[in-house]
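In the block that follows, a single chain appears as structure tokens, in the form predicted on its own.
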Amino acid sequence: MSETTKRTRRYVLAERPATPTGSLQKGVLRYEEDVPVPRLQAEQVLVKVEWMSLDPATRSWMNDTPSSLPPSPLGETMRALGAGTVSASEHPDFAVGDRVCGLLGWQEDAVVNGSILRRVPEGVPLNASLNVLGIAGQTAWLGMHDIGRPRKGETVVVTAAAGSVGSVAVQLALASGARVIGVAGTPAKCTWVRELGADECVNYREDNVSAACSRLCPDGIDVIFDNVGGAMLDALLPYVAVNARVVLCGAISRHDGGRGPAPLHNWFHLLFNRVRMEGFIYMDHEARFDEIEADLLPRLRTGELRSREHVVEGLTAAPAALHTLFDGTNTGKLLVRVGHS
């Protein structure tokens, strides 16, 4: 590919946030227009980014501490998962017009090594590769399949059950024959969780979670699939059954107002009830993504797996939209329809 005059737009991580959680101060992200797209080198691919995913990990990547990945480098395009169409290629496995997904960043055109890309299956919308077939579905599948392992007749509680990961986790637990109780933050979200098939959903803003568990889980909780941590997880621990499994999937409570995580006071129930508690990061299991897709794709195509998306329009809407991950206002998998001029 010869040198091109093609230009693009992007967001650069200009400085580290003042606090590891909470709102971003002005200047953390710098919007750049008229950015030259570099010439492709061997094995590289140019992708027209059409969709971008905003996830809780995005906020962590801005900090100067390792999380699921090393910190996003200062002065470079902010990291994000994305999906789009190949517009030029120097990689033998990808051709112009191929639909792909991967770490494409906060930008409209991405030059990346082809080794980081996955093809989006035929007939599947690009945005689904960032949702049920992407980070949300992969995370839910790994947590339930490897750690939670719900069995027929067991009771499963999923926190942040209306979210992108939680809603898939609810459906996977139901498919195993388990009885599922969701926890969410609004009446509308609880209605959605019940529509997915959950036996009940607790609105933690209006109901006492501990009292609800006492009422709804008389025989104890066999699996906790936790996306929240802190006080939410602490309220559930007194109700774990013998040999229960606690899946540590996320900790969105640590972002609440920048206050950081709340301590666990009820940890001793893990000991008395011989409970297994385990955390995981989906990116550690990249070698299994084909296995996961082979299970999730038929369920998606038949409509067995349902999802909701909260879509914001345009790259410049991304910084403000990021905050909705933690204030409870988003209504599904948070995606940016990047758009091109």
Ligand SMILES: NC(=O)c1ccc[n+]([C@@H]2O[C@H](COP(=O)([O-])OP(=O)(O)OC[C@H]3O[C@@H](n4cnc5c(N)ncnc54)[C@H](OP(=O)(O)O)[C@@H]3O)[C@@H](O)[C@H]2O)c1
Given for the second form:
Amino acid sequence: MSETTKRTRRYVLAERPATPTGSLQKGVLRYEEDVPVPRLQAEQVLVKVEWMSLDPATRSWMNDTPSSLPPSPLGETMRALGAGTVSASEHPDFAVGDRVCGLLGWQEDAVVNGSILRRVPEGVPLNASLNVLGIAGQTAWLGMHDIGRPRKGETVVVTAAAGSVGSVAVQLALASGARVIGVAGTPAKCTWVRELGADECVNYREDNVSAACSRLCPDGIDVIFDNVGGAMLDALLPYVAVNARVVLCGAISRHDGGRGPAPLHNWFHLLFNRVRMEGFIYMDHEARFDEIEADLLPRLRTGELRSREHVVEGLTAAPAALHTLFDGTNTGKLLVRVGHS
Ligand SMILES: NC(=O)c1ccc[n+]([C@@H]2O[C@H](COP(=O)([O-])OP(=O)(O)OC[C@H]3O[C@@H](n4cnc5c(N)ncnc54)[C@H](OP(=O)(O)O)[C@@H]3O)[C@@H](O)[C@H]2O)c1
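Other form of same protein, the form predicted together with the named molecule, not the form predicted on its own:
To see the whole picture, the full complex is given below, headed by that same chain.
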């Protein structure tokens, strides 16, 4: 592939992490400067990356085992969702200045096929395309609409409720007329979940989740929107109502200190109460992203849908920021403002 005189910076996945969860040893990610930007082929687009998304899946993609997607290839730019502006185009649908998002990778300038890009709607900040209008909103919407399907008056419990997916899930459940109980890890996060309209929020680090459920959900839980799995999910299962739905959205607890996943002991409540428990991966539903956007965009524009961001500055801040998702110190959608010098 021929090169241009333009140079960029990026992180390459240089070796696999020694353990499937937990911190990364030195050498997993290699920072490269002065990387030549390839000349565009037909259908390709050069994007100046302005925002990059760090997601729990980012850590899984570094491993040698398939997760939501196949492993990020060794020796190539590390995979990530990003948003930016088209700076050159050989694709008929994209022109210089267009605002786009997609899998752009850990780099300042990305050459990608135009077919993988989505346009960011006019008037919407680029970063929203990685948050409420992107992975967080699409995931919460699909989990709630397809699996949770809360009805007026039902009780919904959302775990990691203050997070980017969780906080949208809380708001969508409230919009359907359900009673919503959040679970989050600090008093400040619980305050935010209540500000979003949740009826209650349990701080799982201070309160016993099981005891809180028996107090707060006297008629049982109709929908569990679970981002955590393991012991947290296990504590909720004894409270499922008849015909409840359990949305398996995430399993972030398996990253706990690198100890790996905890078993479920209370699975039999699913049987006795005729419960449907189902996992999903939002990327499988790309064909529906326009439909989801059409529902979420007006709510974003009117301010009905609220979100928080935890922004770190510069590409080189990304490796150290990743762990905040797993120790709970991120305070909203974890984004890197890529910046260019
Ligand atoms: N199915 C899909 O297609 C899909 C797509 C995107 C994301 N997801 C999943 O959705 C979940 C949330 O992702 P996100 O991007 O929105 O992240 P996030 O919620 O913004 O951040 C992660 C939060 O998880 C909580 N957490 C971490 N370890 C925990 C543990 N051991 N027990 C309880 N809570 C823990 C922490 O909050 P606290 O301080 O409250 O503990 C942390 O802030 C993840 O599991 C992710 O994998 C799934």
